[in-house]
Each structure stands twice: as C-alpha cells, then as structure tokens.
Amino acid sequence: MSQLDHSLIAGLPQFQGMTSEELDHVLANARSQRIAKDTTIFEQEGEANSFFLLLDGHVRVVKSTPDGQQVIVRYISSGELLGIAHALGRTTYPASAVAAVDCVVLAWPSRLWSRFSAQYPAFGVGTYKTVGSRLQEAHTRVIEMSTEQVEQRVAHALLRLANQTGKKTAEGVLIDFPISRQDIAEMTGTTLHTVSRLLSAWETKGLVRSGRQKVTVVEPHKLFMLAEGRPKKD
C-alpha cells in the first residue's frame, strides 16, 4: 500500500506541531478503510484491537442495554477519534460504531495507543481531551434524561446535532447526515410515536422541517428556549 499523505491528518488537533516526519511516522502505521453505510465498524464488548480516526463520514455509536433495548449513545463527526478504548483503561470497546453514511477511516493497532500518547504530546492532550468531552456529554444526557420532559430531550438533542454537524441552507440549519425519526427515538430514550408527534408539531409551527431521514432546524433560538423549559410567546 502507498504511504498516506501527511495532509490528511496535519490540520486536526491531535496532529498539531508534529512535524512532516513524526507525521509520516504516525501514518506508515495506519490502514485506510472504506466503511459502507450501516456497517459495524466495531461491536460492543469486542476486543478493542484498533482504534480509528474518521476522515470522512459520520458514525452512529450504539450501546445496548442489559434488556436489549439500543441506544445511540452519540454522533462522530469526520476529523474525531473512535474507538480509543485504551483511553478509559478498557480492553473491550464499551459501545458500538456504525457507520450512519460512508466514511472513510484510519485505523491504528491499539498497542500503539500508550506509544503515540508518550510520544507526541498534542496528541496524548488531544485525546484526553476528546475523552473529557464525551464524558462530559454523557453526564449531560444523564441529566436530561432523568429531569426533563420528552420535549426538552428531543429539542436538545436536535440543537446538538444541528451543532455538531450543521449545514446552513435556506430553509435553516441542516442536519448533514441521514437521521431517522427512530434514530432521534433512540438518542433520548423515548418512543418513535412521540418523536413523530413532536416533529409533526414543530413543523406546524414552524420550528423545523423534516422529511425522510432528514431534518432541518427553521428557528434554532425558538427550539432552543424550548429545550430550556422556556417556550417563547408569539
């Protein structure tokens, strides 16, 4: 296989002040993979032997609970790390990816994780931050889903996303990848009926349009104050 080009990789944060060497030493070390939409790019409680950089796509992470329920725990965007099982002292992925599009991804050996943390500072930084975050998100949710209303779940987790992924068009804020209304059922722990209805209601009122497997946010500051308990009056 031809060595990688270093530019896939030099912008991204983890990768900051290495120089074109310790670059191309870090990918010489990496497989490229093409990953077809709805596939597992690694399944709960599988060994962790690889983790992965998404260089292009976006990735559904899916943890089933204990009476088989799924729930999408989060969405990766390209230029994250996943799979950094290593990171949390775990020897077994604690959830698994899919792919929600097709994605292109690096993939490294897990036994060079500790290697290239000790190695390259900005990279060892950048991923713990990457876990600080994720952890952070996840207490979040926690939260949301013990205090809030359905409503204020489903509203938050649609900001998210429009965040995290968000392309402006002239109707609004496009979620730029496919998402279905069970995928939205299954980030907030509740039923595609309800999620159904509230985005039937919202696009009544003007709030947001969706269609199949997409959504768009019309009046992000509408949903947000509804998301914070705080519907605004017309």
Second form
Number of protein chains: 2
Amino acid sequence: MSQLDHSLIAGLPQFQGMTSEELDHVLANARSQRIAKDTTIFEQEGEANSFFLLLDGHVRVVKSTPDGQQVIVRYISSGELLGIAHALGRTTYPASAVAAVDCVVLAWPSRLWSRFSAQYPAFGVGTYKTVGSRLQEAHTRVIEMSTEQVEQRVAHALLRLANQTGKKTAEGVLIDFPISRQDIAEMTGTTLHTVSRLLSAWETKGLVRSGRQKVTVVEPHKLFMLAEGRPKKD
Amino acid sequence: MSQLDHSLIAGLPQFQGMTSEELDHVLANARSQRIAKDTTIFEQEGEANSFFLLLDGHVRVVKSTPDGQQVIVRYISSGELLGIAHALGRTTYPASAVAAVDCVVLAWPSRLWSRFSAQYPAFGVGTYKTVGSRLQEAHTRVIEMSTEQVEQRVAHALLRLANQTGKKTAEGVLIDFPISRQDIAEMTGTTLHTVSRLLSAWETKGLVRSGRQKVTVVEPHKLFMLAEGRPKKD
DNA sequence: CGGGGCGTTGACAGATGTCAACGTGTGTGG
DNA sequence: CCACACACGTTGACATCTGTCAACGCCCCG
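If the one shown is the form predicted alone, what is the structure of the form predicted together with another copy of the chain?
Time for the whole complex; same chain goes first.
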C-alpha cells in the first residue's frame, strides 16, 4: 500500500489539530479503496468491520424493509464519514451504502474507532457532532413526513440536494450525481409516478429542468415558496 | 437545598462507576424540581440553560412547525435524560418538553455538560449512546412514515408505548399516562378522527380497550400482526 | 441496431383528510 | 352535592390526494 498524503484528511473537522505524526499514524492504518458506481460498500445487517471516510464521489445510504421496500436515508458527500455503526453502539450496519458514482474511500478497521476517539479529542467530538446533526436531520424529516403533502416534501428534498451537492450551471443548480425519479420517491416516501408528475408540472412552470437521471433547479426561490407555503394556484 | 440521595441516580448507566464522592459532587450541582402536569419544562428555540434527568413521571417532547402544527417526537420515561441540546452541539432546545403527568426532575446548568463528559467517562459514553439510539429510533420512524399505512403506524406506536411504559392490568397492558386521540395522531402523522375510527374498530375486534385519555392493549400479538403484515380481512 | 432501463401519462380507486354534528364524562364552582 | 360547561371522543358524508394499473415512448449502451 502506498503512503497516503496528509492533505487527504488534514482539512476535515474530525482530524483537526493533529500533528503530522498523528496524521501519519491514522493514515498508516487506513486502506484506500476505489468503489465503482453501483457497488455496495457495506450491507445492512452485515458485521460492521470497517468505518469509512468518503474522499471523492457520492454515496447513497439505503434502508430496506423486510418486505423489500427501500428508503434512502441520506446521501453522503466527500469529506463525510460513513459506516459509523460503532458510534451508535452497534456491531452491525443499520443500513446499506451504495456508490452513486465512482468513489474513493478510506477504510479503517472498526476496532480503531474507540482508540481514535480516546486518543484524538477532535475525532471523538467531531464524530459525535456528526451523529447529533444527523439526529436533527432525521427529526426534521419526521416532521416533514408528518405535516407536509407530497409536493412540499419533494420540493424540500430537491432543495436540500441542490444545497448540499449542487453545481452551478448556466441553467441553474444541477444536482451533480445521477438521480432517478425512483430515487427521489424513496427519499420522500412516495412513488416514482407522483415524482414524475410533479417534475413535469414544475418543468412546465419553469421551476426545474430535468431529464434522465438528472435534475437542475432553475428557480430555487419559487421552488422554496412551493415547499413552504401552500399557494393554491399560481 | 436539601441534600439529594445517591440512590436517585446510582443505578443509571450515565452515572455508572462513579465513587460516592463523585455522585455527591454531581448531585450537589443539581437542583431537584417538581413539575405539575401540563407544565412546560423547556421551550423550543429557548436558550438551553439546563439539562435534565427525569426522576419520576412522563414527559412529552413536542416540535411545532412555523404554521402551528405539532408533532410528538417522543415520550421520556423516568431515568432518562432530556434537554440535552448541548450533546447535539446546540445552544437552544430543538423541541419543547411538557409534563404528561406530575413529574420530578433533576436539573443541571448546561455549562456542566462538558465538564461531566470530560470528567466522568461513563457519562460521556452513556449519553452519546443515548443520542445514537435516538438516531436509530428516528430513522425507524422515517421508514415507517415512508412505507406504512396509517393503520400500521398507529398500531406500531401503541405497541411501542405499551412496551416502554405499559402497566399490566387484568384486561391487558395499560399505557400508564393520559393520552388522547390527538396525541396519538401527533405521534403518527395523522388526524384524531382517523385514530378514533381505528381505535373504535380495534375495540370491536377486541384488540384494545380505550376510553378518555386511556388505552389498554388487550391482544398485543394480534395488534402486532396488524402492524406488520397486511391481512386484508379479518 | 436492438433491448432494457428510465420516464411519461391517462384512468381509476382507495385511503385518509376535512367538515360537521352530536355524545359523554369529568372536574369545577356555586 | 348538584349542575353545567368544556374537553375529549364518535360518527357520518364527502372531497381529494396520491397510489395502482396499464400502456407507451425515448434514450443509452452494448
């Protein structure tokens, strides 16, 4: 395994304040791994042998119900940790992770989790902060699912994706990984049919432009209005 | 302020492994407080000046949307921490907490949070474990909201309440604090009308007995069947 | 060039919210 | 101690959102 460079992780909150030697030590225990698009990184219920840092790409975290329905829990962007089952006190992964595009990850054996947390304060603090903010996200989502109609939920979901991973283009903000109607449906608790109808309607109104596995938000502000209030007509 | 007894907190995971002096120190900084039924313990968006341990009673944690709709995030039972905004890296409470019955709580100033975590390993570990398991609960709820019909969600919610706070009676398992149709609706993202209809139907089938602010699960197993599978008729 | 994955659209049905009216029992104040 | 008001619960009628079923078109990629 070739030596990995500090710059890969030096800027991330979890590794803040580490000396050069400490970064070396952390990286010496990591293995870097290329993940082809649509490959599973880890599987729900599988033994949580490793935890990961996404260096490049986008990863879809998916939970499946016993009867086979899938729900997309979140998308992970580069620089984020994933597979942190041990931070939740689990020994198996609570969900599956699939590369949405070709990805590069660093992987550490899970037993290093507690060592890192104990040894490097920033690591412990940073990751628990991550868990905390994911808890808040999850609650936000529960609130949305409880109080909003499908149209508002889909609008919110698109706006979040655009903010987190959006890429400015001439037409607007492009969600920069392939995403299907089915994917959006699994994020918002609806069906691909309803998502398709909504996107078509929005396209007519000029709010978005979308095509095969591709969505661009053209009018974020107007979409936000839709996501929030409930203007009957327009 | 009278001296508080070790036995109040000695058994809880967060205070495991502390010496008698340490427990004294922790309790010396706490103030114990009676909370009358329906009183607000802390308010959403309010400054998180304190964190709490529920010694006795039941507390409803509620989030309100800007337009006034409410969602019950969870019920807290005795022995659990609440108001742990600082564990999430927040300085304001993300939700409101209301006493569902007369309660007793211990309250500590929030600035002691980081001191306790640093000083008492079990406290830090225990509370992060709490956050972790709440994250998993929240995800479970997202999955349910995404994939289940209202009837299944309400059944699941009742079963959870019965498990967490149920009291065995001659008729079955009684949820041992006052809970209205409206409350159940706010837990499951539906309306009091639908909940009322469901409970009436279940009562006819002998699965539950319910009355004013009171629900008893008579046939947990059959209710579970309903919550899981989707038997068309019966 | 062809097949399969993705997307679109219409018709329809069913679950659940909305609106409205009416019980009922619990607690309070006279 | 009784009466009454109000919170909580029930139920029907109806509207509507959104899922289901079905058919079809269009690209991409092999």
